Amino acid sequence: MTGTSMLRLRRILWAGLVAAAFATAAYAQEDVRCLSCHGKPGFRKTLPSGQVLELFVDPNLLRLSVHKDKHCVDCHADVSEVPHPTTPQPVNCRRCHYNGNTSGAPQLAKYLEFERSVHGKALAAGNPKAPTCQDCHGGHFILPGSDLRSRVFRTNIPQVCGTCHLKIFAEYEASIHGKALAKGNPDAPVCTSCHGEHNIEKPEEKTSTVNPGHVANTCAKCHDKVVIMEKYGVNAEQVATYEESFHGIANEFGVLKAANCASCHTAHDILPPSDPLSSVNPANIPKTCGKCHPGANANFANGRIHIDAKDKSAGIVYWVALGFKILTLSTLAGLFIHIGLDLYRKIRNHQKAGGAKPGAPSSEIQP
């Protein structure tokens, strides 16, 4: 028997074994045919660049995925021959994932959001490093986001994003948020809590959730909730005190250079003030403030931050604010009294003049 005949026989035997092994899995004939190669552990291809492309598909995992009722060619629609005469194209998830689809996929416009995102734009521009659906959701073992094993389950998201954003992932892991997530804290924010999911945009974009004009509102989604903040001994009034501060008011009026939450606390490596490495540790405040205020010295750390002028604990700030309110109200009261008295005098003069218009020449009011 020739070598070619032996190879053909081995393929037939392997196909028969795969067909027998997965007969109970209700695979379609074309799926069994695909698995005759792709169901073989260790099946891979070495690209000219030297990169090894893993082509093995574990049918056991495939049966557990959300696509368990789909056939191989439902996704790999350009594959019609085995072996493939040309390299199959990347799977186009949009064939099913769009609003109004009849394939049973979720009725959401997530793919459209992705196309408009920073990732989608990079992919459309031909950036080879741009992530695709499979990079985040997985290829053949795709699970609902509510499943603990899913790549997009809440606690797994930072690690998935960290596949590309390694430096930021390391900063996040060491932060107060990352440490809280590692302990299983359900309130700890993850990447998508701040940046969004499919609609992630560059900070420079005005509609981005991490644009300097929106950072305070993004942080407020958690830090403005008393129920959440009380659990961890954090003052929920910090959002309100920022909004009432010079920085907050300037930011509200569109001055994007004004300090926001991330300007002082940083974006990803946020640490409690008690940590010597924290940007808001008293020893580091001069340096933090100095980013905008050249010449900032140790006195910047002596003053209180996030002061509520309506609370007596604010000290002199409270009394100055109270005095200003009294002065303002007194001035307005005096103004209204003055206007009232002036109006009363004019009415009286009008009555004495027998109904003549105030200010009319005396010749016009003679009998």
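Residue numbers count along the first chain shown, from 1. Under this definition, the rigid core comprises the largest set of C-alpha atoms superposing within 1.5 Å between the forms. From a predicted model like this one, the values you see are computed outputs, not experimental measurements. Compared with the form predicted together with the partner chain:
- Superimposing on the larger rigid part's C-alpha atoms between these two forms leaves the smaller part rotated by 22 degrees.
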Contents of the next structure:
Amino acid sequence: MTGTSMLRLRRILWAGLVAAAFATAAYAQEDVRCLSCHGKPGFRKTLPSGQVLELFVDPNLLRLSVHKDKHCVDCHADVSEVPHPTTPQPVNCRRCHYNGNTSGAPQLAKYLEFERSVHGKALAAGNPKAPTCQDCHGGHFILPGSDLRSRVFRTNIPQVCGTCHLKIFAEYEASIHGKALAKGNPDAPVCTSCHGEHNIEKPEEKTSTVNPGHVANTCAKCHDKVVIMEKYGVNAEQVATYEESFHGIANEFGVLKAANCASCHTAHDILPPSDPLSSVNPANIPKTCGKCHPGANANFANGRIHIDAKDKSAGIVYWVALGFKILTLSTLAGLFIHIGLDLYRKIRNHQKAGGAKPGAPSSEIQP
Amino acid sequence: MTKQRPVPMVERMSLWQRVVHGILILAILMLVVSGLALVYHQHGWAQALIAAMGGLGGRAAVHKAGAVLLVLVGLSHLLSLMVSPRYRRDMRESVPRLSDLRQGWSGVLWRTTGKGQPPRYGRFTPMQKFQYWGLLACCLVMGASGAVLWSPQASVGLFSKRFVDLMLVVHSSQAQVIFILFILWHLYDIHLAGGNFPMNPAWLTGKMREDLFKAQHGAEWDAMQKGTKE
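What about the form predicted together with the partner chain, after the form predicted on its own?
First the chain shown before, then all remaining chains and molecules of the complex.
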């Protein structure tokens, strides 16, 4: 490297360092006033209701978040003086996250789905308990969903949803899915695997992923995948056998009162049939079936529910089906042979009687 | 233009037989269409059929109505056997005999090799006898399994899930055998084969062509000529 180019490199480096120092100073300058109060650990306020509002913001965490380059007032835009005389309005993420924004804030189509979701509708209706972006994604420490520490990282989702949905969270934790997740199983479904993310809708909504008409498809995302199911010894044919059952066919034709997966297996506290507490444990089958079929007795548990007549596990049903299959094919073969022989004789007699001569109609007539 | 001589015809079916045969066709059509639509429910044509019947409930209603109609046909058949000498004669004619096996086999041989004479069948061919008794037996099985499936919910409670599954397999599988052995085969033999094409009109007019009758029921024709039969 020549002396001139070394000199140029040094200058560039110095210029960069100076610029960085100024920028940091500017950041600090702008936010330091906010942090003079909010940067003090233990800064909190007790509301008249008795609720304690934590107002401390850890600047170190903020600088690790996706918004590390933002200033306080970028989000808390209504704060124009310090101390602020009124309580600032909730942050509106849409200030940056909108289509065509120039700040580079990501804007995915799915963000807009929030509006028609159960949460979005509740928020629009003025429900004070309705969650906003921050309730799930966090406020000052927002991280990408792929970051282990993110509130919306896959394994953290049940806890986040559980903040409001306490009972369901407890049921989920005890379920086979919840237990698998606790063991770090990457296949285990979390809330969003079944309910969606920004598009979560009430089960009553026709477009909901957990609408009775869509439950089987939602469960099938994992349960008809042999690659996943064989790891856990679960039969991947369960979806297909359901679709061929009375319930499945009725559901397919829009009879939504017909049982779907969740009707028997429950939605959140799903347990394997071997568990005495499972709704599909043989001892509990009469009770489970009895939800729709009053008076269901032990005979409901006598036989396989997810029966596949093409599989040996169906026992006598398999053998009878196989016998009939052979009988049907033999009968069909018999008919074809019968027709073949009949036509053969007709053609031979026709040839004997003088070929294509029109005066040979008798060759057509035969027993 | 010369006037064509009318083709000589032989009476084959009475008016009452034709009426019952017509109702039987209707019942079987209702059962086959609504049954196949359920078995092949994943196919577009089956879904269109189910929609045309007014959905799953309508489909079930058509199937059950077809079943009731078929039972009525069966009851009327029993009644006819009690009151009608003609039915009793036909019943005697349809009793399977050892000669049917011989005749049936000679029919196969004649078709295959062309040697000897074509078989001379009686009022009913061996296959017709087999189909009459076979269909009767199959209808009893279909009726029994169908009764179990009439209300699956009640039947599971009364018997067991396994038994209802078994009946479902028996019912839907045997329906396919019936379709091939008794419907397709019958249609071929009676309306397509042996010079009957395009149709043996007996099911509408009660009469079939004399030349065909002679060829297909030779022994019966001989007996009629001798005056031992009407």
